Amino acid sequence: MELFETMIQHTSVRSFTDQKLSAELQEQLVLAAQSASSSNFLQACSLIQVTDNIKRKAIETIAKFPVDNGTNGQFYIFVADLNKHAQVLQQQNLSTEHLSTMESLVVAIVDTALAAQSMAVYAESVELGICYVGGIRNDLFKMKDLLDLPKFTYPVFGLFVGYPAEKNEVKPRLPKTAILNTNTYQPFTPAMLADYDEVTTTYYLERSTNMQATSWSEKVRRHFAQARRSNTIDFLKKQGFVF
């Protein structure tokens, strides 16, 4: 399949076979992640490959996400990492003050997201399946202890990569007119929303697993009905960032 077709057929995979990824393929996945764009070439991202079954089960509990009994698929934690930059500065007896700013944190998170998506695109191009796991942020302090995360780091999400046992159907995305603006920001109109809700309602009712009577608007309403992960700012302050 051509790369463009692979990309627009993306869907999350939550069940993997027990086929192992070769050492060569694992190396290529990491190199793909490393090859992503990086702001000012800071490379402010680290990967933690979690192979220990006990730790994977602990992460499953934190994320409320099945981890295939701790065995199937490779599992990576993508960490926004400014600790190695702190080490560079400290070795030269320089201040780490400017590592702690919001802008520095944003740069590290962006670097991390780009690295992960680079790995994901390569993985799908060789017929692997992937699934992001943002639920690792449900308890950042436990994740810190579990992974021995130092100061100036922030675990952004996990990423499963493996041979898919089954795939979900492709979700219908927002229409191009809703996301592509020209010269200025253009509001999402009620007509666009109504049309998209009709499309997503049909999708959720007719998909092969986990059918639901819902729509995109309803999903948005439920997501923002309450504050989520309210300890994030406390964690980031503990990690040395200043707000």
Given for the second form:
Protein chains: 2
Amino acid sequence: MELFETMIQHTSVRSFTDQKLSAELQEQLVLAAQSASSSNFLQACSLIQVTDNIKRKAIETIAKFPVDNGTNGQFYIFVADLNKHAQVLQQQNLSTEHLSTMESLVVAIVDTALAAQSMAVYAESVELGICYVGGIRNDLFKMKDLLDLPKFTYPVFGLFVGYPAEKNEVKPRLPKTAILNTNTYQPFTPAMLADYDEVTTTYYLERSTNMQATSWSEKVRRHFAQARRSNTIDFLKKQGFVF
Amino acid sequence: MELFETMIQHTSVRSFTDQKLSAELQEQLVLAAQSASSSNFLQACSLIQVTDNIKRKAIETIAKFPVDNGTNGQFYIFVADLNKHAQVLQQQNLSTEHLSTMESLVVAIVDTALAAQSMAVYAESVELGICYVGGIRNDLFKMKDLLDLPKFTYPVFGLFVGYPAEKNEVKPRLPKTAILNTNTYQPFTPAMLADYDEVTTTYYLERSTNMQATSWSEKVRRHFAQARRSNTIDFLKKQGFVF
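Having seen the form predicted on its own, please provide the structure of the form predicted in complex with a further copy of the same chain.
Time for the whole complex; same chain goes first.
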């Protein structure tokens, strides 16, 4: 029951103390990530821990996330990685044709996300705080240069792990009726949206920091009002994927 | 520490007992999934639990996974879902242009995988067994028909959850040196591969069921020797995504 309580209290942490993660804990975090399920046991995920201050600063600029603040937290870049598999094929002069597909990319992204979430859940179970940093995708080409990413790799997100200095309130999720259906997809109705907007408007107005007059649907509209990371396809093509 | 031990003992379970999941446990599984991180709080994931025997049989045929065996296990289809967001935009006559992108699809796939892995880790922490069923992607168009999936949705995998009848041995993961680097990507070397092939050859020869003379690299070669789910792009285009 304790794990369940921890999980439903999840919030992203953006402010960390100076407490270092022990070597043992760092080891466990990586093992937890590696123990996640992997499609056909391909293990299409690599981690790059960024400790170099210059690289952290550069990533902070790209991601607009203060990765440099938590100097004693660990910062892992989770890379969807089919480069290892390409090497296996190339060593025997085999084609990478079936590796460079959308399906393979999905496999690698899913493997990567499963590994990260195992790390995240384990981290929170030992009272660490975590934050996913999708902002690294703001400049995929610079991330590639910074981390020397080879063909058939795609940096999906960062995961910052450290001891939380403060935690935000838990955000109210979509109601279960809106996300869980039985046997058939049920559309999200205007009434469900109106109800949820009411819940989220109250949440954003009443939370203790960063109060805003907004709602979930307003956030969604703003999110999709502009082009976001529109060179993703170009990047993935240069990395060897075919669309 | 107990959670860590559970996590590193993870193996997929393909054989379940008849023990039913209590209503409370089912509720917790869904809440655990919903509590995972979500990119920009978009919550771009829906779950469809498949209880209908005809649909389960149809999915069993598509996925080549015995979802019909564990009649008292729960079977959830995890759907990357931007349909809700498209509805929010369309209610105000706004364009879905920036929602139909590769970046948005990545966000939805990642949200979906994080939610699933939270469910999976929680399930295993209460001694349930789980198996991801990527095989649902073998026929995306049939899955769409079976579950009435609307535009801007993509069924990523199933997750079967039940009480395990038997568990396989834990598979030896890639060595930490092959998946964790510091500050820069380090190629997977032929020596690393040779070492790992030795480890996996021993594992496949000595495991108690389904013994095989093979190795990790042999599995990788076979996996990529054929086209896999090669209509994924067509499917995603029909669902509204633009590549």
